[in-house]
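Below sits a lone chain in structure tokens, taken as the form predicted alone.
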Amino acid sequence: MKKTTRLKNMLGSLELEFLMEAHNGLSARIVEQSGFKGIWASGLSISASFGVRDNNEASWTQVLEVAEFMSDCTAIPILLDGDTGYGNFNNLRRLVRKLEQRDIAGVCIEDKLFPKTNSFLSEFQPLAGIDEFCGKIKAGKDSQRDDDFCLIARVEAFIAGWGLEEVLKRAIAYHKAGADAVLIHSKIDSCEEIESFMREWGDRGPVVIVPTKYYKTPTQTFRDLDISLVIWANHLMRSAISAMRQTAMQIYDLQSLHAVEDRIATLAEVFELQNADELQQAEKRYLPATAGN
């Protein structure tokens, strides 16, 4: 089955599903060999691995660049965060192209301005217009070619200070405009938004959520409002950060390595995510046999 079918139908599926973030081709192979069924390639998560600011200052083709990477060592779907469509209607349309030319499943778009800024940073967060993002989101389903690449529409009302109302105008234009779903926000610490959006909203269309701040909601909780997809967004990212300092600090100040043996990865494992087996294997195939051999 096509990546591209297979997010389509978790979007689909009468069951709670679930994607995690990965944010370069060693976390991508992570997630999928850990039992995930799709990754979200998150744009805080790779322009952290870049070491800048999640405000469009790694370029879209950097982005793509890793999405790629991913893509290439993974056989699971993956939804690209496309943060504001890197531009206006014309730059998500080539967006669109080039990710399906990488065998990505997905783009997840927001309904602020380019450059992009970080939705748990500012109170200041200007939200575009509803009628020029519902023109992104068709000229971005207008370029597809494969029937089962999905658009995202993800709506930051809640995040600029918007009541319900003004999310679920948004919601339902982007819905209308051709939105395979529509991804609502929230950075309050519980799920009261999301709760009330979802009384209100019905069955026009799946939802995502990404509960990062309100993550002791439990899980149930997501299933009984019929949510249908839930995003890890950040969290190999922020745990490689921690493990990371923990082990350079360590290995600073004792001079040896010997304390952080038992709890770093093997060699061989790191070995087995990069394929190197398969590597062996072709050289024994296609290299010529050495003299004695």
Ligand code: SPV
Contents of the next structure:
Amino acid sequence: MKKTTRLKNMLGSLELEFLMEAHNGLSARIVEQSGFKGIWASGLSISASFGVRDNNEASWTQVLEVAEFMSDCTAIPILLDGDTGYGNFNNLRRLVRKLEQRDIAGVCIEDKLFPKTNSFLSEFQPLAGIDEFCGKIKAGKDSQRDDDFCLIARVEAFIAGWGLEEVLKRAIAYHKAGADAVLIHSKIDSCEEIESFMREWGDRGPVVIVPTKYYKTPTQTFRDLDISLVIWANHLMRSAISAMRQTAMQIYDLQSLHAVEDRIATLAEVFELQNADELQQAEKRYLPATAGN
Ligand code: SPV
Ligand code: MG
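Starting from the form predicted alone, produce the coordinates for the form predicted in complex with this ligand.
Expanding to the full complex; the earlier chain stays at the top.
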């Protein structure tokens, strides 16, 4: 089944589904091997792994290149965090076409202004006009060639300090404009805003959430609320930071590899993640036999 169809089916599924964050080919492979059905290509994590801020400091083609590596080395669908679409409706059209060419299953765009700021970083989060954002959604949907490519519209009104009425107005407008799902983002440490939204939203369409700040909410609550898809948005990048710091500090302090050797991945694991075995088999098939072989 196509990656796009699989993501679309996840959105439409009666089960609660999950996407796990990845930010490069390696972490994408790890997500897939862990059993997840799909990948969130996180803007925050990709920019952090570049050592830049989540403010569109990395260009969209740099992000696209990362997504391409992720897509090439995995078979599960990828939902790209497309920020604001990197410009107006026209930039989004081009993004959608480029994502389809790279077999990326969908894109999520948020109703903020370019250049965006991470939702947890600043109180000042100016929102796009509803009509302008609806035009962007329509343009994105009109430009996809594969009917199952998914465009998810992310509502940032709670993040920007607006109330339920504004969130609902925007979600309904984006749904009518053709979004395959709405992502309702919230930065409070309880599920209260999401619950209030779900009570009003009913069954208009699939809803995606990112429970980074309300991580203590039991996952069963999300099921009970009829959420479609949960995104664990940045946890591989954050676990990599902790592990890398610990390893670097230990090696620095001890001037030896001895203490870390038991708790880092083996080289065999690295080669497996790179699919090194396939190349060795191919060399036997395609390279001429030499005296050394
Ligand atoms: C990301 O992972 O880049 C996201 C989610 O957009 S958040 O950081 O919560 O805004
Ligand atoms: Mg992001």
